[in-house]
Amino acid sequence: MKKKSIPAYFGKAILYICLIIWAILCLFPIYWLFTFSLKNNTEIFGGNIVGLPQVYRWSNYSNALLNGKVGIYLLNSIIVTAMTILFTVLASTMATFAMQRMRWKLSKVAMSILLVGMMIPIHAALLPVFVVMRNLKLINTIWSLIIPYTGFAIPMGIMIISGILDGIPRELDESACIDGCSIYRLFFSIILPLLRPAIATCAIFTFLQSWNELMMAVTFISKDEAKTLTVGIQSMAGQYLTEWGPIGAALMVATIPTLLLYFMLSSQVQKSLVAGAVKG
């Protein structure tokens, strides 16, 4: 058995202690977040910036949930990010599989037209978009924040999606034809299982881009039964002004469902990067 030279072990011991480093500078804002949620205005502007709360203070979440109504907030970010997850899975996989593996006339012309879509910032498309959903009375509920993140979603789970989908044999779809397939049945049944990796990328990217949104959940809700956890947390910043052990609380719940998510579809994220460096 051959032994490894000593410029080997020194090389190995130096990136365990950068990756040490690496997972200690990550992992120190969650626990951060954590602590600060559980102390009062004293410890947290005191000497006890970092260290761990002198009393838990676990009222800070009852606090938050119950009197800053951290839970309708937070349901309502539920329910716009997941119908905003469904319906960009649902159109970006449809537009792919349409533009890439059928063919029509101006298929290239619509994926470039649809990809073009990235390059508009969010900033430009406020006031029309908010002259829309005024129009169709809207404004106020949560599919005034639904249908635009679903519209701004869509260009980049179709670069993500086309990836992938480039990579599927097409013959897989000739012999499914050749079985007496429809094209209903081959993209629900055979496409759309080989694409959870992309699929996975892409509800991850879409859900961040929904949960945090910020401009237009403040330009488009006003009213506190539709508001999203962003808009609400930050009404919370006037409403407890000195208090910042809830508005702590309310920043640690509205932090796990993005952690539960991440460890759910990590693994799925890693072969659709890994299919992608491959390809390239």
Second form
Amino acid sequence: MKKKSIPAYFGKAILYICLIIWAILCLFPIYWLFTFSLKNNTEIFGGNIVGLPQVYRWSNYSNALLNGKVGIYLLNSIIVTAMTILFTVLASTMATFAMQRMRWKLSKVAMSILLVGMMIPIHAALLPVFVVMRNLKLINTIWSLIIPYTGFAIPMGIMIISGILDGIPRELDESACIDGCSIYRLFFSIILPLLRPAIATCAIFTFLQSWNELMMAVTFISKDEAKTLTVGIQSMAGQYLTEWGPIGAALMVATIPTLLLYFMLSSQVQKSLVAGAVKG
Amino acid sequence: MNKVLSNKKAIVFFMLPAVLFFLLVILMPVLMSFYYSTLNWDGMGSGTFIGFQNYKKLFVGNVDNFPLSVRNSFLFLLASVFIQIPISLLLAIILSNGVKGENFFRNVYFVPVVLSTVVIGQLWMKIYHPDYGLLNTFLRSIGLSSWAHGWLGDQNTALIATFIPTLWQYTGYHMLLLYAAIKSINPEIFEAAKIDGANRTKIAFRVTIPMILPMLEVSLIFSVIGSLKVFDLVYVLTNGGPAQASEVPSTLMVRTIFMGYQYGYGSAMAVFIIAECVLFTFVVRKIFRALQRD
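Switching forms now, from the form predicted on its own to the form predicted together with the partner chain, please provide the structure.
In what comes next, the whole complex appears, and the chain from above leads the way.
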């Protein structure tokens, strides 16, 4: 081992200080959000902006969940996200299987057309989808979100799933066929279970996109009973302009599921976002 | 077996859901956007065809400051490319070089990426609050009270105040992309460079960066497109204000359509944003093809 010189140690110290400062910048706002979600305005505006609360006001949370309708928003977010993930996973695994494994003339063309969808920004669909949903009387229902979210998630889903499906040997299809397995059984009981890791990646990717989407959510939904967390909190913030406690609690309610998911599955979450980029 | 794998009915069954969603949500809307953009239409009835008048209105004798919003999105773009990407790259190189707590730092830096933009926006609104916000409290505590003001309400600082949370939110994502790319480089290459006597800076510029060019390209395309279509944080923080100081094309588009009921004109903005994204993707690709040939 080479002995390290003093400047080298010094450099290392500066390096770690920078890394730690950036880490604090990343975490401190969340800590701060958590503390003010437990305070009332008197405490916050009375000079205790940064410190831990003197009294832990968990009532902010029950207020937000019950009076502020955050409970309904949370439920809507969960339904919208779950349905979007379900439809996306089903539609993209089925289509990928048909395009990559089954034999038909236009399979490659279909694949490239579907993948072009990844390049289209959601802006392009905002007004046309709004008009269609309005004509179908679906505005202000969660379907006006589930359908476009699914549509925009499918191209990425196909991309992620095709990568993994490629690694599953085709001999599997052949031996299943020889054994007299139908195409539907081959897909649903043999291929689908093998695709689990790809499905997890696709589900996480879709979760983050639909849980956090804002543009369509704020333009398509104005009735409380169909609002998701993003649009619900955005409109709540307008009403509770000066009440920091309940709005902080609502923000925490929207954040906790994503943070939990992230801390449980951080490597999988990171993998899924990198997978999305590598293919893009 | 061929018979099973080319079962027409099964192909239709498997393809149908994806194709329906694609047609309904992506292909048809894009075509409809082009069509709407040629109409003078307030959303009621059927509108009248006016050719490219709406596009002309975006830039010739414009009255709603669309060119300013485009300029603002370009400032976002420049800041992303010249501030955000270099910071991300630096963090990625440092972390992948093996520091203590590598995984901890990587996971922490990524936390803002998974938060919802509404949460981040509301949080930063509180940080910027003129009286009780974190930023002004901090400035006052270090004796810079004269700097403290309403950052989002001031025309001079609104744009930069909306940019900083964007930077904060996505730096971790770009860092992760570049980190993953560096980690996939064969370690023997670094060993060889070290044996040849290259120092850290030299390794970074001569080995690491050239080898992760493909991922750097992806990262740049994401940040360029992200800047051109930026909506969420601007909408939450300022909605383009004050006096359009932080206006971007998307916020103006949404207002034009849903509050101004100018469906045709708003669609021209949408088409403009799509065209920008496609064009800039193409430009970044061209630049990187040239770089990689060297």
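Whichever C-alpha set is largest while still superposing within 1.5 Å between the two forms counts as the rigid core. Positions refer to the first chain, counted from 1. Treat the numbers as computed from the prediction; the structure is a model and nothing was measured.
A displacement of 2 angstroms or greater separates the C-alpha positions of Asn40 between these two forms, with the rigid core held in common.
Val218 is not among the residues whose C-alpha shifts by 2 Å or more between these two forms once the rigid core is aligned; its shift stays under 2 Å. In a rigid-core overlay of the protein, Phe28 has its C-alpha displaced by at least 2 Å between these two forms.
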